[in-house]
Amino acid sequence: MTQELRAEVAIVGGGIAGLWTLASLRAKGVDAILLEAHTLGSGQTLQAQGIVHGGGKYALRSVGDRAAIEAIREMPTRWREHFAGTRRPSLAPAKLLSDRCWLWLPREQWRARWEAWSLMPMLRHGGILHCPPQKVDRREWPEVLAQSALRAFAMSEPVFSTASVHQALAEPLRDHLFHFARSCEGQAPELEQDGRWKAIVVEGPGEHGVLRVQARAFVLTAGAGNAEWIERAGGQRSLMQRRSLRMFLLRGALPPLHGHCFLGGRTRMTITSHDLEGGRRVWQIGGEVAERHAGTSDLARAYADAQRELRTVLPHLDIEGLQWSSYEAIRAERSHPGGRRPEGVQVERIAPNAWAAWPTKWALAPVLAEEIEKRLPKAGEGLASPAAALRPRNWARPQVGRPPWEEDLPWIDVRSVGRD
C-alpha cells in the first residue's frame, strides 16, 4: 500500500543539520517535514564532542586557519542565546556540560616550556577571536590540570550533550518527523519535465508499506547518506568526501574535563566528559590521536598509542582501574582538494529544486540552516507546490539515538594495553 505525504519542503536526514533546518523553517511558517532512515542523530551528530567552538583552537595552529576562525567565531554567543530561549529554536531543555573549554600545555615536556612563551599564533589571531584564550589563576584550574598542566587558558566556548540538544530540537517537531526503513532500491526521484524533483519514494518500517513524498523543494542533510541520493539523482558521488577518525573512549573514576591539549602547534587531544551511573565518567577523546589512527585495523597499537598520548598530555593522571574503548567515526563533507576539511558550511544544488548540504562542524548547524533557507524557492517564483499538505495515517516516528558510549562496544582494561 502506498501512502502520500505532501509538504512545501522535504528534508532527508535527521542529524543536527536536518533538525535545525526543520525547526528554523517551521518557525517561519514553512510547511516542512523531515525523513529519517535510522535514529535521529545517528552517526556524525551523536559522535560529535559537543563543543561550540569560537575559533580558539584554530588560532593556535602553527599555520593560522583564518577562514575557519571567521566561519565559527560567533557561534558561542549564538548558541547561548538559543540555550537561554531568547532565540528560536529554543535549546532550553538541553544539557550544558560546561560553560567553558580549557586549552593547556602539559608539564614535563621541553616543547611545552618553549611554547608557553611563544604562542605567536594565538597573539596573531587574538583580534578576530570572539572568545580568545584567557589566562586564569592556577587556583581556578580543574584539579586534573593543576596537577598536569604547565599553562592553562580558559575559552568561553560552551560544551553541550549532543543527545540532549537533539532531544530539545526533536520534541516540538515530533508531528513533522517520519521514519522510513530504506529508500526504494534503485529508484530515482520522480522528475518534472524541467528536471525538478517531483517526489521521492521510500519504504516504511514493518507493515507501513510505501510512502510517496511530494514537495516543492528537497534538502539532503543525511551526512554520508547524501552520496546515495546524489547518485540516484544523476550526480556524482565524488561531490562528497568521507574523512575517517578513530575516536577513543575512557571510562571509570575520572575527573570532569572539557578542552584541548595544545603541543607542537597542534591539538594533541580534545577531551570532553560525560557523567555515568555510580559516580563514574566517560571521556570522549579526539584530536590528533583520532586522526592518526583513522581506518586502522590494529586496535592494540591504537590503544597503546592513545595511552602514551594520554600520559604525555596529562602526565599526573591516575589511570588505574580505567577502561578503553573506541569506534570509527565518519565525517561526511562536500569534497575539498586533497581531502582536506572544507571551510564553513557547504550547500550544493543537485537539481533545480534540490540541494545537498553539510555543516562541516556540529556547531555550524545554525549557519547551515540560514544558507539553506536562502536557496529555497519563494512563493510566486514559478516552482509549483503541492496542492495541499497531506500526512500519512499512523506513520512511525524516528527516535533520538544514543551516544557511542551507550552502544554495545567492547572495553579493555588499561592494564592490558601494550601487552602481547
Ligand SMILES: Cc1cc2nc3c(=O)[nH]c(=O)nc-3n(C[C@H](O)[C@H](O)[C@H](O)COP(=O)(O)OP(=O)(O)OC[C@H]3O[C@@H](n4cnc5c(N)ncnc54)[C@H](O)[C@@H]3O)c2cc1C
Given for the second form:
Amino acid sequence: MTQELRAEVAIVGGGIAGLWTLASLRAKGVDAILLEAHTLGSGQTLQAQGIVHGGGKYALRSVGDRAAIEAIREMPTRWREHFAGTRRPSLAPAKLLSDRCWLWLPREQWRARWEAWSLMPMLRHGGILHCPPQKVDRREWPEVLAQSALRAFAMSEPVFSTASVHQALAEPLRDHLFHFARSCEGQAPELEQDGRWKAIVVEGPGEHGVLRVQARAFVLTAGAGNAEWIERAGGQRSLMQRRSLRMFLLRGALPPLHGHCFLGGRTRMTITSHDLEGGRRVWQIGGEVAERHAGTSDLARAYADAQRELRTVLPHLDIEGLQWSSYEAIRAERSHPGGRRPEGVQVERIAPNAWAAWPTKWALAPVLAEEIEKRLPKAGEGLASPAAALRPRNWARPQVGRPPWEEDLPWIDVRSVGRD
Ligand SMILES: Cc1cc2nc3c(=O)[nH]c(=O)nc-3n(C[C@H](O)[C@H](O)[C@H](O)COP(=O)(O)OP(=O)(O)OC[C@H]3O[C@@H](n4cnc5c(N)ncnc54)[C@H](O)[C@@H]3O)c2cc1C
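Moving on from the form predicted on its own, kindly provide the form predicted together with the named molecule as a structure.
Below: every chain and molecule of the assembly, starting with the one above.
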C-alpha cells in the first residue's frame, strides 16, 4: 500500500545538518519534514567530539587556514545563546560537558619548551583567533594537566554531548520526523518536465508499506548517504569525498578532560570525556593519532601507537586498569581539491529544486541551515507548491541513536597492548 506525504520542504537525513535545518525552517513557519533511514545522528554526528570550535585548532594546524577560522569563529558565542534558550532552536535540555577546552604542551618534551616560548605567544597575541588561548594559573589547571603539562591554556570553546544536543533538537520535532527502511530499490526521484524533483519514494519499516513524498524543495543532509541519493538522481558520486579516521576510546577511572595536546606544530591528541555509571569515564580520543590509523586493519599496532602517544601527551597519567577500544569514522564532505577538508559549509544544487548539503563541522550546523534557507524557493516564485500538506497515518518515527561507547564494542586491557 502506498501512502502520500506532502510538504513544502523534504529533508533527507537526520544528523545535525538535517535536524538543525528542520528546526530553523519550522521556526519560520515553513512546512518542512525530515526522512531518516537509520537512527537520528547515526554516522558522524554521534561519533563527533562535540567541540564548538572557535577556530583555535585550525589556526594551530595551519595558521594560513584563515577562511575556515573566519567561518567558525562566531560559533562558541552562538551555541551558548542556543544553550541559554535565548535563541531558537533552544538547546536548554542539552548537556554541556565543559565550558572551555584546554590546550596544553606536554612536559618532558624539548619541542614543547621551544613552542611555549615561540608559537604560543604568537597565537595568544597575534589576533588571529576569536577565542585565543588564555593563560590560566597553574592552580586552576585540571589535576591531570597539573601533573603532565608544561604549559596549559584555556580556550573559550564549549563541549557538548552530541547525543544530548540531538535529543534536544529531535524532541520538539517528533511529529515531523519519518523513518524509512530503504528507498525503493534504485529508484530515481520522480521528475517534472523541467527536471525539478516532484517526489521521492521510500519503503517504511515492517508493515508500513511505501511512502511517496512530494515537496516543493528537497534537501539532502544524509552525510555519507548523500552520495547514494545524488547518484540515484543521475548526479556524480564524486561530488562528495570521504575521509576516514580511527577514533580511540579509553575507559576506566579517568579524570574529566576536554582539550587538545599541541606538540611539534600539530594537534597530537584531542580528548573529550563522558561520564559512565559507577564514577567511571570514557575518553574519546581524536587528533593526529586518529588520522594516522585511518583505514587500518592492524588494530594491535594502532593501540600500541595510541598508548605510546598517550604517554607522550600525558606522561604522568596512571593508565593502570584502563581499557582501549576504537571505531572507524568517515567524514563525509563536499569534494575538495587534494581531498583536503573544505573550508566552511557546503551546499550544492543537484536539480532546480534539490540541494545536497554538508556542514563540514558539527558546530557549523546553524550556518548551514541559514545557507540552505537562502537557496530555497519562496512560495510563488514560479515553483508550484504541492497541494495542501498531507501526512501518512501512523507512520514510524525514528529514534535518536547512541554514541559509539554505548554500542557493543570490543574492549582490551591496557596491559595487553604490546609495544610497537
Ligand atoms: C570522529 C569525528 C569527530 C568529530 N568531531 C567534531 C567536533 O568535535 N566538532 C565539530 O564541529 N565537528 C566534528 N566532527 C564533524 C561533524 O561530526 C560532522 O561535520 C557533522 O556531524 C556532519 O553532520 P551531517 O548531519 O552532515 O551528517 P551525519 O551526522 O553523518 O548524519 C547523516 C544522517 O543521515 C542519515 N542517513 C544516512 N544515509 C541515509 C540515507 N541514504 N537516506 C536517509 N538518511 C540517511 C544518518 O542515519 C544520519 O542520521 C567530527 C567528525 C568525526 C567523524
